[in-house]
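One chain comes next, on its own, written out as structure tokens in the form predicted alone.
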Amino acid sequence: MKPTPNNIKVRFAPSPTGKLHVGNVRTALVNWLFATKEGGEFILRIDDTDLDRSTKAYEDGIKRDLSWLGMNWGQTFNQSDRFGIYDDAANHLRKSGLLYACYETSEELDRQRKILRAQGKPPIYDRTGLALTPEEKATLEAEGRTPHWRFKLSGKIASWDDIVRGQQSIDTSSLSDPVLIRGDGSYLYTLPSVVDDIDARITHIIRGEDHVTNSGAQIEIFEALGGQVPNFAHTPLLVGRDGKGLSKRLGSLSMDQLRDQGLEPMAICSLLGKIGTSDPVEARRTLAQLVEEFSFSKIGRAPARFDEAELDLINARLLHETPYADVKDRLKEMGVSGGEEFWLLVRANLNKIGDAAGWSTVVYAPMAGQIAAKDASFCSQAADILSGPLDNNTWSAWTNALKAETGRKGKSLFLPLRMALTGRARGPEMDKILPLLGAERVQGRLHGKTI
């Protein structure tokens, strides 16, 4: 039965090992979008079963980064507190005579698989396991093995409608029977997952597609404990602006060093919302609009290129249209003097928020400008040339007099002002700028002062 709006769940299910990256991100982001567009539920789901190398430190990063980039969840949940809910999933499943101990040791299972590749057969688990007498267990427990846990598959056909991919189709007989426990006693990813997803009620898994043959074997483990099978849409991998895959530079992609950096939580959620789809690609102010605009329909089947070139220039288009309500407390944590004139003069020449320390630095601390030695007359003779009280119509009048008076016209007239006056050869507008320079500062650092 299709899902009713209402009551539509999805979940994102990070592992707390490690940080949020942008093809993670990328994946909450769609669930997110999804479940809001359509008045449904995101769970956000903790997948720490693997307890060694899970720390609190990464699960409240993760939140952390949830929550700055704009994703709210509703339930949340951990899966190291549900561990006796997977052991009575599992004792259902030995029951049913779908879960099986196996002995082998990984050396052993590696060197089945190389014989197999030898013989040109596909490297698949023989299910020696299943064929175990409980005296050969005996014997096997008495050398010392402990037994992983195999879900044994039914060798049919698994089939569903992805809601990116279409229909899809799985052998399950080509598959090796996947391991659920591990000889320590720990459970692997698939077997809480299905439970979880079954208890939690979700109704759309929505992941990479690197997930797609793992769903088979899903599939038929949902059946097994009774569950309604969810629907899944498997979106394309994330890849570099080469074509490539991103795996060895997503440490350098995480969320805390984007952030770090500067950029801004709409800029990512803008960038990893539209690439891969048929939507062009463009800063959008709100995560009401990404959601206004989201369809699975425009998601297309090539991988998303990510540019890190991209991300740069849309969080510089964001701030460029960013209004001074939104960023005031953030100026004033900076220290940032000037309020909304300053704002709207310089915003068009930041590609990070930061940047506009640099300009209020240039407008209201004492610096000195830069004054080649064959431009330090024409200066001084600027400096006198300037009178009267400094507006929006200064600037035009004044060089148009300089001009006048010493023959100079366009760049080696208005760059040597430029220079001296904020130290840089490019930025807004000088017409706007002189007046909150004051003639004071003006004057000054036409004569080399700092001031």
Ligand code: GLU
Given for the second form:
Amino acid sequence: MKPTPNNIKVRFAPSPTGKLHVGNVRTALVNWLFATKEGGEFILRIDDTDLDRSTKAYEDGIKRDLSWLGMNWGQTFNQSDRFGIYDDAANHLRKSGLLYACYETSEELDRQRKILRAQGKPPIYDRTGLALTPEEKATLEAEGRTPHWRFKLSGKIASWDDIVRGQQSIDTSSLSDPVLIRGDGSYLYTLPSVVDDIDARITHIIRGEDHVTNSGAQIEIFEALGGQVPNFAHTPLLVGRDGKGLSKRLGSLSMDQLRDQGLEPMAICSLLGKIGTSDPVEARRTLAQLVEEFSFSKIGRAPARFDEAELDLINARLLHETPYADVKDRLKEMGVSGGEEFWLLVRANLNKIGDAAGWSTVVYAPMAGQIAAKDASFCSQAADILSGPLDNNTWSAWTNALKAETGRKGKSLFLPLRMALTGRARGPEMDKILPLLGAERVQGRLHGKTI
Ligand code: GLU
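Instead of the form predicted alone shown above, give the structure for the form predicted together with this ligand, please.
Starting with the chain above, the whole complex follows.
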């Protein structure tokens, strides 16, 4: 049953400074599954405040990848179109005395932190900027310094009931006041994110647990801007098979790499939708199934293990049960001959859909099988006693007759025939391949011809 629409609204907010990788796809997926299950809205926010590192090509790639995975979005916008709105919010904070100018260089800040650490103290910013008089600021600016701007934390405890992590408390007195605007006037992600979440009426912020501390500060910014604080769900990060953090290679494993490897979008969604949950990690054919099974209560606190080998396995399992209608067009694009009968015959032997091309050659294209010298006369004999037309019963009648005539049985009976006809030691059931090959091809290949 389709849930009735409600006001649930989530956002996926990638920065277009790189390709969509497995970690962000998991975050996107949890957001998408939750919104879809609840009949809410999933919006795509492009966090491109960093104009130097953001590119249109990455943005287009992210959109293409999400569409390929099947995650559609309702609304989308770019933060780079909204600088005026962030400026208004920043001015509001300045007026409230919550955004203050600081003039330290990054080297000076580094030095301060080192000194504090050496004294055994936490490296928290000392709020020098907050105490500056207008004259002192003027002097610093006359020296050529431009200010960066920090948000003044309350020093109280920010707390929330996290949907995944339970009750959370961040002692803001243990944090440095976060920089919201850099010296060059550009925005860090912290303030624009809150402004947009308020404007878009986001009800649930769902993101990785590396943002937990940010959330403490952002809750205070929500409050300072008079916004409604959304619900939070921080999901555990992905780790590798060994339980350690994702290697650089795995962490940056991008959707276009996986697509190039020939992986099915639903294999990726099945794995990323299930790891780190109490459900078994199994192939699912549709996102609708994942939606049906989604529940925050299934997401544990332990890190989610991402294993590429498991992805391959799920991909193969998925293909093994994929109906012809779902792959018909792709097979055609790949130049694979053969219709439903062919697909149902070979699908159980595929790891990637591209493997179907090899089987299409075996069945429909001229090819020479493999005949070992010791099996040559046996194969000729087999060709001679075969008569067409071939159907699904031919194989057993034929091999029974061969068995009686030659005394061969088991592997020494079947394997030379399979090798001669398909060139491979393993593959689909021979009784079904035989009629697809037809008598002429079967006899030709048994005689060692390329046919
Ligand atoms: N652009 C931020 C990121 O990719 C968004 C974080 C958030 O969801 O608030 O980390």
